[in-house]
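We begin with a single chain expressed as structure tokens, specifically the form predicted alone.
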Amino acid sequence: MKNTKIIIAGIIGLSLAFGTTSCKKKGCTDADATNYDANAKKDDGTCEFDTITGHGDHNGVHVMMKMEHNYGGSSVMPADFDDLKYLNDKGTTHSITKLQYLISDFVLYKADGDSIVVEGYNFVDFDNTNSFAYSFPTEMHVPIGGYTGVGFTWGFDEADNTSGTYADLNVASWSWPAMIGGGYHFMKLEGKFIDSNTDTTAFAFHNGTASNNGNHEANHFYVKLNQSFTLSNDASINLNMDLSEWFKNPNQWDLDALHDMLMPNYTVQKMMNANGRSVFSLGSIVQ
């Protein structure tokens, strides 16, 4: 597992690093950072902090990300599994029998233009409801004040999606086959549906690296949820996943045609990527 740490990056500084020239030496200008550059005259947003207590602030709050799940607005819990009770956008009745997914590298966007990045990942497994919550490290103090939203990566980005790296994911049989790109799954969504012959048929909606004739393409995406809020106490930030969105937006899903052998199908993996971008929303923030 990656070491969890906090990185505070100025959005303005990042934009300058990518596109603006300057006669001043750029680097980390924060003396509290592990990569502080005494010769830097202009901060480029790359400061890193091992103490994970924020920007020299020991008077912050503790934060937990809590996952909530619904289907078109109706709550989904493990007790709902196996029932043929969901109607997708195409009009197909189906159940859910398994739901596992991975999100990583959480971001809190500050109102002053900075961002707080906590590297790590949360493997959500409906067989373990404790996995619905991801707590920032207990020793980490997130600065109080105004925020404009939260973000995270769906799955792993290319740098982190390396086969065999994470012991807990290896035990969970979470690996993505090497022949179609390796690394790890992003999601396993499984269930049964009533097919066009009125038979009950299984489906396996698995998402990960997209592979096309031996060419492997990273298939993660970044989720940014904009909503202004203020942190003044320890907080639980609720992230909502609407499972119905996987089947309808922008690609209406035909389970009769697309229910198995989806992992090696490049086009299908890109369709999942597109549909996943509307799945998440920011819920309540409890303090």
Given for the second form:
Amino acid sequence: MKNTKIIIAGIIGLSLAFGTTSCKKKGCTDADATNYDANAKKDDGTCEFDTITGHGDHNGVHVMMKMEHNYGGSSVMPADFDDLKYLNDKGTTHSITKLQYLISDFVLYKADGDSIVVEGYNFVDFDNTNSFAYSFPTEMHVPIGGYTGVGFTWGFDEADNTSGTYADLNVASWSWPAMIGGGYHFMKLEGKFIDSNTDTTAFAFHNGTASNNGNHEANHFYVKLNQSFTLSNDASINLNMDLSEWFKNPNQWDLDALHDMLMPNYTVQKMMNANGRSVFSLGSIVQ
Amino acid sequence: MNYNLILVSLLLSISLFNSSCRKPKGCTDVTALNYDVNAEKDDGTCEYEVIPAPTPYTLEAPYTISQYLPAPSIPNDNPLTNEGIALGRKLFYEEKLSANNTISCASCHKQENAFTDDATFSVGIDGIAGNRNSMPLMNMAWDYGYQFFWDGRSIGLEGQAFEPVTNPIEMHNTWGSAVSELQADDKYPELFERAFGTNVIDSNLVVKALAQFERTLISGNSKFDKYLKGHLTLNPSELSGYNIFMDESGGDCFHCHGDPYNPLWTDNLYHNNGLDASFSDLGRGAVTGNPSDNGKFKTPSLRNLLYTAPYMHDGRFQTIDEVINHYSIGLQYSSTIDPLMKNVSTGGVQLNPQDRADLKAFLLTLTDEEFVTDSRFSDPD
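Could the form predicted together with its partner chain be shown next, to go alongside the form predicted alone?
Everything in the complex follows now, all chains and molecules, and the chain you saw is the first one.
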């Protein structure tokens, strides 16, 4: 991954100036970026964030993100897998047999307006519960003080989503086929459901690049969870994923119609992208 | 008092007499270089041949594997050495490991079959067949799950190698007996000394040597590897088959069987691939005790498929065509069937005859002829 770096004002000014001279429709659509373009309708992957590393700040603290999972509020652990016990928004009963997903480039938003970006990724795998915890690099001392929220990227942004780059993901057979854009899966959510004929049918809800007849479109999104907190000690920040949201908001999911061959389906990939935005919430912060 | 003095003097004179007698001294150890046949008393001067420390060996990963996969997984307590690998190779072909000296590892893991058996079930020394097809052996240093056999019941290659020697329907031996035979051999003690620094053989050292050799069984020079290197092109049928393999709406093989960036061509995980509606062999489930694992078996690599027939854990399919037909129209529903098995109610992915032929053409590009002829892997004796 890219190294965390400090972007100085001069470069930001330059890139802003450059941004405004280019096409108005594309640009950085993240309101928290230093080069946020209010006129941009489509993100072109150029967002830049005012970052500080915290290196050498010995007053800083260590931070760990902890992933927790629930289904409409009920905790989901590996032991809950395989049972047909979940009822989605449409009223379909289903199980979960596999859950793996990828989140990257965590951001801690400081109250003073700065952001701390931790370049890297966490491959969360229910077959390896150690992956639920993601520690920021130990050399990274996060400044103590007030914060307004936590963010991260769902999947990989375009710059990071390059095929063959990450050996651990390669061997996990996590690659997204080149014919539909390449890069990596963002999620594999699999299970069984009771279909309209009362038969038990499988679903494979895999998310990644959206591809439409050879046109590939980045399908990551930024998550920003606003919550004021003060860091005064080493901290564990809990992030919750509500799995029911994948099937709910804004697109109520019809598993009978959409349960397999979802990867090459552009519309479906964008629906997952839309539903994913309400999946996460910030939990307790223990320090 | 006087009497005592006389006794002391007597004892003194006896001991003086003895030391002046000059029993021949020298090295009395027959295994020493300077063994003195005339010496009756060892004087601590024995000299021995200094066995050099084993030479470390580094696995050479082929291009596709080194390019995309993490470093190989080698246990800290069994580093690879030239001497260990050479010993392991000799042991792999050693029939003394079996109770009646008739079969070796290689009897059921034949190089010409990419180190599997062309028999559906291998037959042990007592003429009894097993109930699972022998697994091919290749690229196992990159199997990070570190579980072996179709059901993953053994941890590590060292752990795996313990089992066939004592399995009553395989080598039907005891480790005590196997080790005694090796210890009595005129070559093995020195080979163990060179590999592990001791000529006292035990089963732990035997499996370590076997595991070292097995880690060198690397296949990475198939036609498809050469294609990825840019050294050759695939023909239209092979390319079409590759696309079917990689297409979730086509064959959707890649989710379990790897892709260009996972050139092991297996995920090394356990799946129920819809072979049967009910199970006569619980597979992984019998190991974990978890009913959700019933009917699951470890994904085998597709590398060298041409050589590894018959297919599946029970060797039920004799040809690649039968395998492709299974996923196309032959799937059977059971409660643990993998969600990646599609259209189970109609039997599978319904590839048409042309698609099936193309898929087979692609699968055959995973053939690595060098692997099955590599003289480094053959019987050293």
